[in-house]
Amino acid sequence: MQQVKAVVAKGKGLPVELVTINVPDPGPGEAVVKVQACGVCHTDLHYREGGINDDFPFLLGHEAAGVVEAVGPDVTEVAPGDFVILNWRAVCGECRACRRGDLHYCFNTHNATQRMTLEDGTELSPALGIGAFAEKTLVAAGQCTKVDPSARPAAVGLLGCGVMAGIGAAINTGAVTRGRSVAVIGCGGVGAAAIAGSALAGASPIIAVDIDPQKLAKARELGATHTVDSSQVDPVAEIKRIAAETYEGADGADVVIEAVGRPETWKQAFYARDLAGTVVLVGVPTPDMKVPDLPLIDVFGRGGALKSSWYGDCLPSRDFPMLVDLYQQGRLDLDAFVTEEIGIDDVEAAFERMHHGDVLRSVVIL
């Protein structure tokens, strides 16, 4: 066992604390990773606010990259010294989804068996089974995806959650390709990544929708061909107009990605898609949210597909190395998502900046 500094949320809504925690030596199927960088994600704030569950105290942080320090018995997929991106979908290989070849839908993803603790022995709940706002963390070895060690940790670590969710929502879930039009509603970190993914796939037009001029400007940098300020105009009508300019007879975008997670924006996405188009919900709603007054005849009559995208329908072992290679080639600008690099003692202030929409990602450097 060793002791390291880490960021912990001890109670609902309380400011996070930088404390000393105990990290066990890795057991069978486990690995200890020396964290190099970890993004500050909205999900970490949801944990602090009690929006996930009430299993306090939480060891926050999950969007990370680092170097494997030690592995337990029977671990073959990674070894000490490997540079890895951490993921929260360590597939089991045995459930019915895995057996039919749909590993990205694994129903039995797993985490480390042992628990990290506070100094007094209180067990910690690691965010998404990772807990990477820490100098070192204990994870299941399957949560480590080996990638090019020359890649910048602050940039590629973001593939561990938000950036992968957005790129995957476009490419994996939405099946965006050349000749398809795309609209993305909500241009925070995940929505911006969906725009980057759509550009990577060759879609056109790519329509970014938000109420924040700064986010719309960043969306342009990442590949949006058009921007729509939905505080000034009807976004549904604007998406339809722009799509029709490119494709004669189009009545909306082929794929509309909702990256906000609210009923009103999901309805905008539903009505902004073309006939037989696809809606992808990647924004995370709260349990109490419902979509009111949606006539079932409209669901039937417009055809197409209504999908949700969980972790961008990614398979880390397949997608992370590929996207890191594209980043290294200069074809995917992951650096654009890193607004600032901060210390481990600045997480609480980063939550505040994120809440006000001032950043795409603050990244803790360790």
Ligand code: APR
Contents of the next structure:
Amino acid sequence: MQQVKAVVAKGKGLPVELVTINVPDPGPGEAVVKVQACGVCHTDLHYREGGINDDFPFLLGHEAAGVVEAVGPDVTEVAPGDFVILNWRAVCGECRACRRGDLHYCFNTHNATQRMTLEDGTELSPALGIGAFAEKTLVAAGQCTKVDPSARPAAVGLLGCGVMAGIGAAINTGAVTRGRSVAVIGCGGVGAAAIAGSALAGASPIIAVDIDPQKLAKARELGATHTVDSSQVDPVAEIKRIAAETYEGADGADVVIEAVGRPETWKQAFYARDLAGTVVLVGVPTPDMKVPDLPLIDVFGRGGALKSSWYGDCLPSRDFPMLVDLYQQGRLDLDAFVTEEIGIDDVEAAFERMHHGDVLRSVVIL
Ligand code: APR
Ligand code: ZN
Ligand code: ZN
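Cool, the form predicted alone is there; where's the form predicted in complex with the named molecule?
All chains and molecules follow, beginning with the one already shown.
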């Protein structure tokens, strides 16, 4: 067991605290990782606001990269010294989804068996089974994905959650490719990543939609060919108009990615896709949200696919090393997602800035 500094949310809505926690030595199937960088994600804020569940105290942080310090006795997939990105879907290999080859749908992803605790022994609930606003964290070895060790931790760590969700929503779930038009509604960290992923895949046009001009400017840097301020104009009509400029007769985009997580924006996505197009919902709705007044005939009559994207339908072992290589080659600008590097005692202030929408990602450097 060892003691390290970590950011903990002790109760609903309370400011987070920097405290000392106990990290057990890794047992079978586990690894202890020395965290180098961890992004601040909306999900961390959701945990601390009690929006996920009531299992306080939470050990926050889950978009991280670091170096494996120690592994349990039977661990073979990673070794001390390996540079890894942490993932929150370590697949089991045995459930029905895994057995039929749909590993990205694994129904039984796993985390460390032992619990990290507060100094008094109170068990911590690590955010998404990771808990990486900590100098060191205990995870399942399968949560560690080895990547090129020369990559910048602050940038590639973001692949551990939001950026992977966005890129994967485009290239995995939406099957975006050359010759397809894409619209992305909501250009925060996730939507901006969906734009970067669409650009990587060669799609055109790539239409960014947001209500915040700053986000639209950033989207353009990341590969959007057109931007639409939906606080000023009807985004559905604009997407249709822009798609038809490139593809004569198009009545919308081939793939529309919803990265806000609200019924009204999902409905825009639904009506902005071309016939037989695909809608990808990567924004996460709250349980109370409903899509009102959607004629079933429109669902039938427009054909195509209405999909949701969990974690960008990624397979960390397949996607993280590939995306890190593209980053290293200069083909995927992950640095653009790192708005600021902050200290471990700055998480509460970063939540505040996130609330105001001025950042794509604040990244804690350890
Ligand atoms: N129309 C268009 N854009 C909108 C609208 C709207 N009605 N409302 C909000 N937005 C934009 C915001 O301006 C912001 O740029 O959506 C973006 C949301 O981005 P972030 O708040 O940075 O959130 P992000 O981290 O990108 O996550 C987006 O995906 O993983 C989920 O839980 C996450 O539901 C959230 C979504
Ligand atoms: Zn499984
Ligand atoms: Zn996240």
